[in-house]
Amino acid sequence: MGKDIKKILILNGSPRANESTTILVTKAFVDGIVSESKAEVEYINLNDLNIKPCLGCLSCWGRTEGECIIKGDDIEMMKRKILEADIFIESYPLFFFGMPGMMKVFTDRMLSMLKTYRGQKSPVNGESFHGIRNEIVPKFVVITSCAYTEFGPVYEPLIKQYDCICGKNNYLMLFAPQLKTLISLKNEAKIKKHLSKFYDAGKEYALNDLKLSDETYELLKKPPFSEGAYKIFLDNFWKEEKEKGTK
C-alpha cells in the first residue's frame, strides 16, 4: 500500500507552531510513513494562513453548490490541496476540551466540502451526519496531545465533533497524553524512545491499508509517566510558574 501514497499535507493547528510539541509526534508518524512510501510531504503552519470565519450563511449549501461565497483568503487552496493529498493530518494541542481557536474557524470553512442538510436524523453505520460532498477524499488523520494522565473523558467532546462531520471510524485519531511535560523534562532517551512508537506506526500505517492494528493504537495513547510519577511533575511544574510570577 505504502507506493501508492504519493503526497501527505499536514496542517500544522498549534498556536505556538513554530515551539509546537504535538509536531514531533506527528513528524515522527509521517516519517514512519514516508519510509516505506517516499511521499511528497507539506507542512503548513495555520496561523500562517488567512482564514476568515464562517458567516453561517450556507450559501455553500444552496446558491453556490459546494463554493463558499467568501472569497479571497486561503480556504479555496486549502480545499484543493486537501483534495489532491492521499493522506491528510491536523496537527494540534487539546485546548479547553476541543481543538485551538483558529482550529475551530479553520473547521467551519469545511462546511462547504459536505452535503446539504435535508432534515436527516443522527448518522448510522459510521456515516457523517451531513455526508462528504467530494467523492475523492483523502485519509484523514488527527494527531493531538495534551496535559492530562489520561485521554478518555477530556477528548470525548472533540470525538463526538469529529464523528459528526466524518463519521465513527472513517477518520483516525491519534492521542499523546503528558507530551508537554516529557518534552519539557529534556530526558534525551525517554524522548527518543516516545517517537519511536510514532515512527514505527507510521511504517504500520502505510504497509497495513491506511490502518492501525488495535495493539498498536492501545501503545500510543499510553502516557510516558506513572500518574504519581505525573502528579509530582505538575506540583512543581506550578510551583514554579507561580514563583515566577512574584520576580
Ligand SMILES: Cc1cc2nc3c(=O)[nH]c(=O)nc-3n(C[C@H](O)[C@H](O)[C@H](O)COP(=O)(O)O)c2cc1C
The other form holds:
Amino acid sequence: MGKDIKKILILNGSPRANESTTILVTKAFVDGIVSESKAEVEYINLNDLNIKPCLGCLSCWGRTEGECIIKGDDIEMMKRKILEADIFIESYPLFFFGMPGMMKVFTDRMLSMLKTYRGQKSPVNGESFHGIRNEIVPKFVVITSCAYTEFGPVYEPLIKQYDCICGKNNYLMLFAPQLKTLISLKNEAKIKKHLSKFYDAGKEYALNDLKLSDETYELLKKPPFSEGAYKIFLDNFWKEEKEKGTK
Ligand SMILES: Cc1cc2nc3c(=O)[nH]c(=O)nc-3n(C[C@H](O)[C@H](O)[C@H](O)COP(=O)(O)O)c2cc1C
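Switch from the form predicted alone, shown above, to the form predicted together with the named molecule and output its structure.
Whole complex next, starting from this chain.
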C-alpha cells in the first residue's frame, strides 16, 4: 500500500501553531508514513487561515447542494485539498474534553461535505449519522494530545462526536496523553523514544493498508509517566509558573 500514498494533508489545529507539542507526534507519525511511501506532505496551520463561522443557513444541504454560500474565505481551498489527499490528518490538543474552538469553527463548515439530513435513523453499523457526500474521501486521522493521565473518560465526548460525524469505522484517533509535560522536561532521550513510537506506527500504517494493529494502538496511548511522577511534575510546573508571576 505504501507506494500508493501520494499526498498527506495535515491541519495543525493547535492555537499555539508552531509551538504546538501535538504536532511533534503528528510529524513523527507522518515521517514514518513517508519513509515507506515518499508521499508529498503539506502542513497547514489553522491559525493562518481565514475561516468564518458557519451561518447555520443550511443552504449547502438544499439550494446550493454541497456548496457553502460563504465566499472569499479559505474553506473551499481546504475542501479541495482534503479531497485531493490520500490521508487527511487533524492534529490538535484536547480543550475542555473536546476540540479547540477554532477547530470547531472549521468542523462546522465541513457540513457541506455531509449528506443532507432527511430524518435518517441513528446508524447501526458504525456509519456516519448523515453520510459523506463524496464517494472518494481520504483516510481520516485525528491526532490529539492532552494533559490528563486518565485519558479514557477525558476523551469520551470527543470520540462520541467523531463517531457521530464520521462513523466509528471511518476514522482513526491517536492519543498522546501528558505530551506537553514530556516535551517541557527536555529529557531528549525520553522524547526521542516517545516520538519513535509514533514514527514506527506511521511506518506500520503505510505498510499495513492504512491500518494499525491493536497492539500499536494501545502502545501509542500509553502515558510516558506514572501517575505519581506526573503529579510531582505538575506540582513543580505550577509552582514555577506562579513564581514567574511574582518576579
Ligand atoms: C482551554 C484549555 C482546555 C484544556 N482542556 C483539557 C482537557 O479537557 N483535558 C486535558 O487532558 N487537557 C486539557 N488541556 C491541556 C492541553 O490539551 C495540553 O496542554 C496540550 O498538550 C497542548 O497541546 P499543544 O502543545 O499542541 O497546543 C487544556 C488546555 C487549554 C488551554
